[in-house]
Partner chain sequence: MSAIPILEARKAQIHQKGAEPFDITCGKHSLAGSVSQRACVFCGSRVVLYPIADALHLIHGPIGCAAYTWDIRGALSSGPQLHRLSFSTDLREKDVIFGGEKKLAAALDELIDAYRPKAAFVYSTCIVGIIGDDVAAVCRKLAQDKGIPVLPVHSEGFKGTKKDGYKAACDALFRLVGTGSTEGISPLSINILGEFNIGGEAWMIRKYYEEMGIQVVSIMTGDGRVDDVARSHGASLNVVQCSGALTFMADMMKETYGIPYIRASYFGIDDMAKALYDVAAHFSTQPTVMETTRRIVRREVSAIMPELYRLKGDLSGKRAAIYVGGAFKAFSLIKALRYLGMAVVLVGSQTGSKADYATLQEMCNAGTVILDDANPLELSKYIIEKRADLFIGGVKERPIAFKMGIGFCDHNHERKIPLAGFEGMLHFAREVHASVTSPVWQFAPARKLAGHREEEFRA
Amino acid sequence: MLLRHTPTEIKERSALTVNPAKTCQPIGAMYAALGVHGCLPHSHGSQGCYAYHRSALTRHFKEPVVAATSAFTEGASVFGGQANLVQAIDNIFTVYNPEVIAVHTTCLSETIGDDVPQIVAKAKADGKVPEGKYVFHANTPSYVGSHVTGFANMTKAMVEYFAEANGLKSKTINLIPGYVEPADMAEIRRLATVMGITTIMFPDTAKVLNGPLTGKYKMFPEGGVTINELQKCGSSAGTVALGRIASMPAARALDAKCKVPCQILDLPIGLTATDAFVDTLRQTAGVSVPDAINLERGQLVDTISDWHQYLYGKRVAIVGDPDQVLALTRFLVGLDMRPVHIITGSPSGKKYEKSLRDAVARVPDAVNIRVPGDMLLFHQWLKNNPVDLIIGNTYAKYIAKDEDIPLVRYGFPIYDRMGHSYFSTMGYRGALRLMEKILDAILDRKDRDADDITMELVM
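Now that the sequence is in front of us, could you give the structure of that chain alone in the form predicted on its own?
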C-alpha cells in the first residue's frame, strides 16, 4: 500500500513537517480575489508559483481559473520586481480590461522585499491604471501561514483599500463567509435573503467558480462582490463574520476603520451553529425568522432524531482547515459521535486549540488534538487507535485506503470527486446533506462487512 511504511511509533518533531495538512497563502489569496466582480488575481513572483496556484484551484472547482503573473526571472530576483509588476499592470488593463487587479505576493517577492504599494503608486503615476480601475494587494508569503491565512489577508485588504464610512448607517448587513465553497456562500446569502435582509457578502465566489456552461466563455463571470459594494460596506449596520481564522481579521479591520460592529461566529455547520447564525442575523437586522426557515430547521431536527441510532458513538478522525474542523467537531459532538483524532495544518493559536478542547470535553474517549499538525502524525494516530470514519480532503484517501477506513471528503482540496462546489453543507439544508454523506459511508461499510447471515434489508 502507498503508506504501509508509516511507523506506529510516534516521535515528537519540532523542526520537521511531513506531508503538511495545508497549502500555501497565495492559493487562498487567489481564491478570495476571484470573489470580487471583474477581478483578475495577480501573482507577484515566478511563473511556476502562479501556475501551481491556478492548477490547484482549477482541479478543485473543475472551472478555468484566470490569473496573471509578474513572471520573475533571474534579473527580477536580484534587482527586484518593480519593472515586471508595472509592465504587468499595463498589459493586464490593456489586453484583458478587468475592473480591478488583486496583487498577492509570493516567497520570492517577499524575500527580496518588494514594496508593492510603492510599485502600484508608480504604476498609477505613470498612467498605467486607467480612470475608474483599481489595484489592491495583500502580502502572502508561502513560508508562513496557509491558504486560510492567505484568504484572510486578501479579504482584509478589501476592507483596507475600499471600505468607506459616509456618516450614515444603512440597514445592510455585511457577511464574511470564510474559506468555504461557492455553494456555501450562496446558501449563507440565501438564508439572509429569506429573512428579508439586504446583505453585502465579500468575497463571493458563487456564480464565479460554479457558474453555468452556456457555450460562451466569460473571463469575468457575473458573480462576485462589486467595488461599489465594498465601498458601501463601511456604512452597514453590522458585520457577521463566519470563522475566526479566515474571517475575523477583515471584520475587525472594518470595525476599526469604519466603526461597523461585528459578530464572530462559527461556520454554520449543523443545527447549533446555524441556530446561532440565524439568531445573530435576526437580532442584528431586527427581523423575525420566517416559517420557511423554521420548516428547514424542523426537518433537520427530525432527521437527527431518526438517524441518531446509526451515528451514536461512532469514532471519527478529522483533518482540515481550522474553521471547518472546529465547526465539524462541534457538529459531530452534537450528534453524539466521538471525534478522537483532530488535526489542522494551519497555525491557529492557543485560543483556537482551547476552543477545540472545549468542544470535545464531553467525549468519553481520549482525544488527540494537534494545532498545527501534519498528515504523518494523523496517520500514526490512526494506526495506533483506529476509528469508524475519517473526514478530510482528497489527500486523506491514501490513509483511508491503507487503514481500510471509510472517508467522507470535506474541505480543500477535493480533486477526485464532484459536487462540492454546487451542493452546500452550510445551514439546515447543508447539514442534511452532510449527515447523509456521513451516514452513507457508515452504512455502506456495514453492508460491505456483513456476511450472508448478518446482511440486513432494513437498517
The other form holds:
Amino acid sequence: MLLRHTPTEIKERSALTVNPAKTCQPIGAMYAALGVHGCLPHSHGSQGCYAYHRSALTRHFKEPVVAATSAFTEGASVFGGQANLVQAIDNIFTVYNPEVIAVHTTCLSETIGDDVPQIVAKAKADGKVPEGKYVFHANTPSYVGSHVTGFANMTKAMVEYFAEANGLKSKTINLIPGYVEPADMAEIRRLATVMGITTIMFPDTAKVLNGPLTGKYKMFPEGGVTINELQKCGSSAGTVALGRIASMPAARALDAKCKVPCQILDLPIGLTATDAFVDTLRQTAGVSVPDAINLERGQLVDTISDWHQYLYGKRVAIVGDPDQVLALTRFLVGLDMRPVHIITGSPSGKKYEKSLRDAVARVPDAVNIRVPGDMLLFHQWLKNNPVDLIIGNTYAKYIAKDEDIPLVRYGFPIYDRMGHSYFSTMGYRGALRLMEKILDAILDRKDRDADDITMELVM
Amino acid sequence: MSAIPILEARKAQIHQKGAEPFDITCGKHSLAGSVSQRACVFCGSRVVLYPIADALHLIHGPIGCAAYTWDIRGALSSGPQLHRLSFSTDLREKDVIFGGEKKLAAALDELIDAYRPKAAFVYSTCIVGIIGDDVAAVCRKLAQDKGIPVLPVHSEGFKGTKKDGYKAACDALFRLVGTGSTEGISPLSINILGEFNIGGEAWMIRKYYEEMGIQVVSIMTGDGRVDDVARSHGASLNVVQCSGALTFMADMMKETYGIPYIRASYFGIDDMAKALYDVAAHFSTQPTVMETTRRIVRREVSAIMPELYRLKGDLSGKRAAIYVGGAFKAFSLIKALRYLGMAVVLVGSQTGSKADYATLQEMCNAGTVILDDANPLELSKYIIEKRADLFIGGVKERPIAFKMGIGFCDHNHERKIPLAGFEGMLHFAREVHASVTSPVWQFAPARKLAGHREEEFRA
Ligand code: SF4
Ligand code: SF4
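Show the other one: the form predicted in complex with its partner chain, since we just had the form predicted on its own.
Up next: the whole complex, starting with the chain shown before.
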C-alpha cells in the first residue's frame, strides 16, 4: 500500500498541493519548441529546471531531448541575466548551430524581471545571431497556469514572431494540434491529407520525438514545422485549432495579426469530436469527405455497437490535462459510460469548468469535478466512491494498485509503458485504439474476477 | 580533426590521455548556452535527503521543482513511504508578489497534522531565494508549535552546483545528529554514509557488516529514519561512500563528536571486499571480526565467480564509455569493467574535482578521453570515435546510446536493481551483457561505419 498515507477523510487544503496533476510552464514550452524544425529550446534561468524538463521528457518519450540553459549564478540572479543570455545565444550558434533558438523563461528570470525581447534585440545588434537564423521567445512563469499554459504560450509565440500575411490567400489550412503526442500530430495531419488538403501544422513533434534508430545521434532530427512554413501560415485560408486551452491563444493571435479566420474545436478524441473536426476541415477547405474516411468512421460506429454492452454504465475516474479531459469525458459519455470523478491539475477557468459540467449533464450518478485539483483529492474521491476504471498518467498507477482498480494510461507523463508516441488516440482510428485499451482493462478484470462457473469464452 | 566544434572555453574541460601533459579544468559553473547534463543545488539536496522515509519533504516553490522530483528515484524504504509523495506549496503569482511565508506556515501546519512525520525538511527553490521568504523563521515557529524538528534546507538552485546541494542537505541533517539517545550502541559500531539504498543496496551492505559482528547505527540516508540519524553520534566509525555527497557530514561529525571516518565504495568485487576489510581492520582489537570478514568475502566471491567468468567470455575486448555524476563512482566502474575484460575509452563526470580527474587519468589507458561536464554532442562524438560498445550513464544518456546503436547500463539513481555488493556485481555484469549482446544491434549497421562519417551526424 504505497499510498497508505492517504487519509479517506477529505479536508479542504488551503496552502498546498499534494501529488500534483500538473507541472510547470517551461516543460510545455520546451515540448512545443521541439516541434519546430532545427530548433534548440533554451531555458533562461538556472541549471536545474531545464535538467528536470529534459529528463522528464526523455522518460516519457524515450528519446534524446536537447535544450540549453542560461546557467544563472548568484550574480545573474542579482544583476539580471542579460549577459548570460547574450553569451548563450553566441555559444549556441557557434557550437550547436541550430536554425532557431526558442527561449523560454523560468520562475527565476521572471521574478527578476528580465526583458527577453530587449536582450534578444541586443544579441542581434551585437551580431550574435547569424544571417538566416532566428531567436524567438515566450514568457513562461510557472507560478501562473501549468505546463499546458507553457505549451500554449510557446505556440502563440511562433505566430507572433514569424507569421506574415503576404496579401494573397493560399488554399492551405493551418492545423494547431494542441499538447498531444507526436503520433497524434501525425494522425491529425493524415486525416487532412487524405481529404486532399494542404496543411501547415505547428508545432509538429512527429519524427522529432519518435524518430528511428539510425546508428548516429542527431541533435536536430528530421521533423518539425519549418520557419518558412510558420512565415507562410499568415497567408493560409483558415486555421483549425484543437483544444481550447492549448491552441486557442495561437489561433486567435494569428487571426488578429494576419486575419486568418480560426475555428476552435475539441481535441478529436472519439466519434463526435472527430466528426466535428472532419466536418470543419471539409467546410474550411471546401472539399468533400472521401470514402476512405467514411470507412474509418463506419468501422468505429460498428465497433461501438459491438461492445456497448461492456461499456454501458461503467463508472470512470479521469485525471489529466484539460483539453484531453474534456474531449475524453464527452467521448466516454457518448459510449454510455459514466465519468464520475474528474480532475485536471491545470487552472483552466470557469468557462472550462462549465463545459465539463455540461458534458456530464446526462450522467445519472453524482459527479465530482475539480479544476484545478491534485491526485491526493482524486485518490480520496476514489476511496469514498469507487469506480470501475481509472484513466490517467503513470502516477495514477499507485492509486490503481492500492484500490485494485483497472487503469488505462493516458496523458502526460507516461513513464512505464510503450505505445503513446506511436499509436494515436485521435481520429476514428485513434478512437478504436482507445476503446481497445479501455475494453482490455475492463474485460481482463472481468475474466480475473470470474469464478469457474461464470467464466465466459465469448464476449 | 573533427567536424564538431568545441568551444574554446570548454577545451580545458576535455583531456585525452597521452595527448598532452595532464591538466583539466573542472568545478566550473556550466557555460551559458551549453547543453550540460548537470542539475542544480536543489537537486543535490533532494537526492541526499529523499530516502529518509519517515520525514516530510515539503518543497517550497512553484510546482515544477516538486513535480519533477516526485518518486523518480530507486531509493527503497522497508517501512513508511512518505518520501515517495510530492508536497509543494505550489506558489502562485500573488505569493511571488506578497511573499510565501504565510502559505508555507499553513502548509506545514496542515501537513504535520495530517501525516505526523518524525521531522520535516523544507526545501527552498530559486524563487524563494529571490522573494526573500524567511524560511528559517517559519520552520522555527512550526517546530515549536508541533514539537518535531522542522529543518530548512537552503537549496536555492542558482546558489552553486549540485555539490553545494549535498552540503546544504548535510547542514540540515546534521541538526538532527546528537538529539537522540545512544543507549545500547556497541563499541563495534558504524554509520554508513552516502548510501541511498537504490534497489536495496544498503540492505545488502548492512547484512555483510552485521554478519561481521558490527552494529550499523544509521544509514545516511538509505532506508533512513529520523531516530537513527538522531543517535548516529553514538557510532565508533563512519564509513563514507562516494566523493561528494556525505563527506561534509563525516567532517562535521568528526569535528563535533570525534568520530573518525574511512572512505569506501561498494561497487565491484575489489572495492566491496576492501570496504569490509577496512572496517574489520579498524576494529582489529576483535580478531574474530577479520576472520569472519575473510570468510564472508570468500563465500560471496565464490558464489558469483562461475557466472561472471561466463559473461566475461562474451564481453572481453569490448569498449565502454562512462559518464556519471560523481567521479568516485567512475573509479569503481573502471575497475569493475576490467573484471569483465572491458576497456574504458571515455570517462566523464558532472562534479569531479581536479584530484578526481588526476586519479582517473592514472587509472586509464592511453587514448582514453576524460571529460568534465560534457554535452551530448561531445559524448556522441567521442563514443563514435572511440567505437564504444557500451555507455554507462543516467536517464538523459540512455536514448543517446540507443540512437547510436550501442548498449547501455543505467548507473544512476533511478534504477531499482542493486548494483552494489558482491551480488550487485553479478547484476551489473548481467545487465551489461544483456545490453551489449542484444540482437537488436545487428539492425543498426550504420554504427560500424559512423566513425568515418562524423561530419554527417551534426545534422
Ligand atoms: S527553480 Fe531552481 S531549485 Fe527549482 S529546479 Fe530550477 S534551478 Fe533547481
Ligand atoms: S523553478 Fe519554476 S521553472 Fe524551474 S522547475 Fe521549478 S517551477 Fe519549473
